[in-house]
Amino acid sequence: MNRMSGKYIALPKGVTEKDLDAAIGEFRRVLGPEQVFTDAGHLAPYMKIMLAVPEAQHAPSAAICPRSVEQIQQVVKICNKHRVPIWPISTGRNLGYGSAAPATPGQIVMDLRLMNRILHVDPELCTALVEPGVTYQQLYDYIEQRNLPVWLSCPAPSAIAGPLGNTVDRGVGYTPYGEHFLFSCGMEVVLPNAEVLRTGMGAVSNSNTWQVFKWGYGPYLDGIFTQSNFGIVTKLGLWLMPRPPAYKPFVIRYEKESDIVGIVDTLRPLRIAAVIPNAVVIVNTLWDAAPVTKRADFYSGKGQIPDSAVREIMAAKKLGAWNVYAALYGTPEQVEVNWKIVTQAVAASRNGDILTAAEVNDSPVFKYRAELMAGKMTLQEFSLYNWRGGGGSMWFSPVSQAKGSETLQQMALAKSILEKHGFDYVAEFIVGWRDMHHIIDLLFDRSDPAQMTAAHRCYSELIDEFAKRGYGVYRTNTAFMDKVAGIYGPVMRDVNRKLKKALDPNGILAPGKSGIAI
């Protein structure tokens, strides 16, 4: 890293402190030096990591805070006069995978959380179109404060995370419009030579289907500005799902670990049929008890968590091996139906307890998991952080098929593997429609050089295993990503270059976001 003792706490790669200057000053020009920041103190948040490295490999030179699509061309500008970087983010929140920090040091941050406008909500056809800044908690009020008919999907940490950043990096929720960037429609980049892009029905003048026809005519370059750093995302929109007349969310507790095979196969062909109309969630005792109870309550020795002490958990507090949470939308009638129709399967399964809402009585963690699955705001799964304290995660979410033997030797290749290093297994299976993703989280305290050099060690190792036996990881911090790209090939990270140098040739946009560079 290019760290100096200079009036930067760091440079970028190849970029002298005259041409940062320059830069830097134009900034101030552009956006006012109110919304440019270079001091320790204001870019404290965006050095702020959870991850197995030292905050230094991620420390920004500035950081600057455009409110408009037009200043954020003129800083575009800036960038490719003066060779300088910059490392775009909406709301930062993108914990466990790197937060607001960027992949390389010296990079300057550009906030984009002054530009927080619902510019439109369609409540006949369910659709919004927001900026960057815009967070979940400031859309579900909007529509609870107007009484709209439409319900969000959202992640885990939903309130204080953006809906434009978790589906431009391909985040997930937990309703039947879980698959975000599936539900996604219609995008305005700003490309990295200034000109602004609208994509799909966008690009024709004074359309009025933008958001509701994602195709357009020609390529579909949407996803080309996913998990990459091909442009900046200025506006999105969204399709919002209708507000269902019946809910009824249910939650199946299996008693062994074992059992995770048949609980995939048993709902598999639910979920495709869209019986089960969203996402599928298996959650191991630890991820469900974390947020509710502290390691060091039921174990304070070295290694692993032995299994004793996971079913002290269990019994504690009221825990399966697995936690099944999924729900049923609809009228009270296809619910009704459609509630038979999982019974029987689960009855015929000879295995899993099902209880409802009315079962579990106060249930905390089922009442976090019914409000998640109805796009309600919570900030709940950040207590997974108090569970053994420090202030260490990182998230490894590796892509299955969904089938049951699919999951049993991925825990058992998981479990292993942290076992090794030391760190438990809080883990959690998603069955999306076709496709499972295994989401573990590796805790760790970063106050303890030792745990940081296990938990980087771990983390690669768990990268490199997985690939072994076929299986990509959908998402990783910002540490990881350059060798997360390599699983994927050398085809793939060569037509990601070409791409990068025909859109960016300067290398001013994020570089190495996802491994992409020029």
Ligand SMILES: Cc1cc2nc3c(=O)[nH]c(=O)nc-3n(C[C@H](O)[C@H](O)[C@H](O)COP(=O)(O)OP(=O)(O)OC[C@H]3O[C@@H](n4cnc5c(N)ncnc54)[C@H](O)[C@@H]3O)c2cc1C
Contents of the next structure:
Amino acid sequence: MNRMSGKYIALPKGVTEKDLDAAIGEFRRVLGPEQVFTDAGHLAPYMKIMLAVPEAQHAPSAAICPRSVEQIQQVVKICNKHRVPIWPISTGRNLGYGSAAPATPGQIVMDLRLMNRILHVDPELCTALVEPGVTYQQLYDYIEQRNLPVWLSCPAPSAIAGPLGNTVDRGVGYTPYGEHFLFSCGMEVVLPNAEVLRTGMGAVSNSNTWQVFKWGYGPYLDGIFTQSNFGIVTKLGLWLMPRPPAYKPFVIRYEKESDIVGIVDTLRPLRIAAVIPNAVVIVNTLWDAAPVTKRADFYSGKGQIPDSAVREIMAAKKLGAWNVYAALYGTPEQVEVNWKIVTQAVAASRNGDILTAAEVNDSPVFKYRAELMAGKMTLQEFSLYNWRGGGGSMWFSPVSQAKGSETLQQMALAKSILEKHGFDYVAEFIVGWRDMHHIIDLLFDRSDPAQMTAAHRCYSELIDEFAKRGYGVYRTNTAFMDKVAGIYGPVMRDVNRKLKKALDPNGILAPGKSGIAI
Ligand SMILES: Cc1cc2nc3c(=O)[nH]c(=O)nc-3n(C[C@H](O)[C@H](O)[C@H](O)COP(=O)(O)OP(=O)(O)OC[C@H]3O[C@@H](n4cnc5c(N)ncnc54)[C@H](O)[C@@H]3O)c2cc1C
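Alternative state: the form predicted together with the named molecule, after the form predicted on its own:
Full complex below, order starting with the chain above.
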């Protein structure tokens, strides 16, 4: 819980006000007073969370904004000296997973948004090297202004989020390069002892292959700097997708919830064979309805929205029970051949209504998906927060095999737990390659204490019940990191703790991230 202090809105565990004062004073000398914040006004943006816990549980004591790798190195030395913890963020839009706030109270947010140089884009090799503060919008504008023949892959909050933060949290996008960590190549990391490591070929002096060959020599280390607290990533290499000459987004609408089984089994072989090269997103009615209507327009009673109201929304808004979005990319000839394969597979399954842009060009929902699958900037998915209102959102995202039989049981389980606690099933399945992320947005009203309590219990039960059946989540929010780490077992925890002790013996870097602390 939050430790009070006269001067600070929170104190880190085990740190006295005197020690924090000393560290803050040294930060001011290194960074300049204008880059160090301790007052409630400046800290307000770093406190805002969407989780079902009080903000005090994640309140920082201060925020600092370094401008260079050298400044980060000096900050890290000060943190070691005074044993004060820092929580690095890049663009800080980890919304629904904890936003910019630290896992435990009192940690100093290290906001890297001022380090926002696009260091390199190579249009021949289709690579980029960026700093943490670079936003997708900035990179998109850079590419557009120079008319470079490459596309980005971004998550739904696109414009306001950034490739480095998204990738180190192992986020996903919707183009063929949507598994973002897979399409990253090379990192620069400030270690907790203030040394600078370049991974892969970046470790060879004068190398020009840092952004083209991922593996380097010896153990491949990049993975341990994702979803972890072993280093501060200060540069990231990305692979960019060559701009395809032809692009054909489409939607397949299905009438019944149980159709999900056939959908996955029909489309999986096409996805694995890369006939459909991007993640196939299977969106339920309520998720797709959010941009075009509100819950209160169809239901104002208590508890989960009934199926009858969902069917009314489907009819009124021309939505399926499941709405499948995917796209074809390549030369016009390649797209034509693949379109034939896809339409034949859907026809053979005797289910689903497949539609192209020309057939649904009046649909804002389709337009949004088409833009997202082309790596364009759009903020339409934020309409999810108008569905119920009240600003509460926690992503529950279990992984499953890409098999139809898995979907129905996961859906039924999630829906019944959500129903028990009075929440709607607002969900999508994302067929990655051989796996699926089942993404459920647990939406609730943060101003209603009863909903806060219910949402917390609901999320906890989702984790437990899914784990009992062998399902783990691919990512979680800062309020549940420890619990989720428990699901992955004692050996994993022990290895992570040993790595942590070896790399960060004073535990100064983001204690609690992914349940890892010394
Ligand atoms: C409506 C909506 C839709 C969303 N859709 C998607 C989606 O499609 N795909 C998706 O992946 N996410 C999605 N999200 C979740 C989230 O908003 C994105 O993942 C976003 O990209 C993360 O924020 P960011 O890029 O600003 O990263 P940050 O918030 O900067 O970083 C994320 C985390 O990574 C760690 N970190 C950041 N920088 C560093 C560093 N330099 N060194 C070490 N560790 C670091 C920190 O723990 C930090 O909390 C969605 C959220 C909302 C609200």
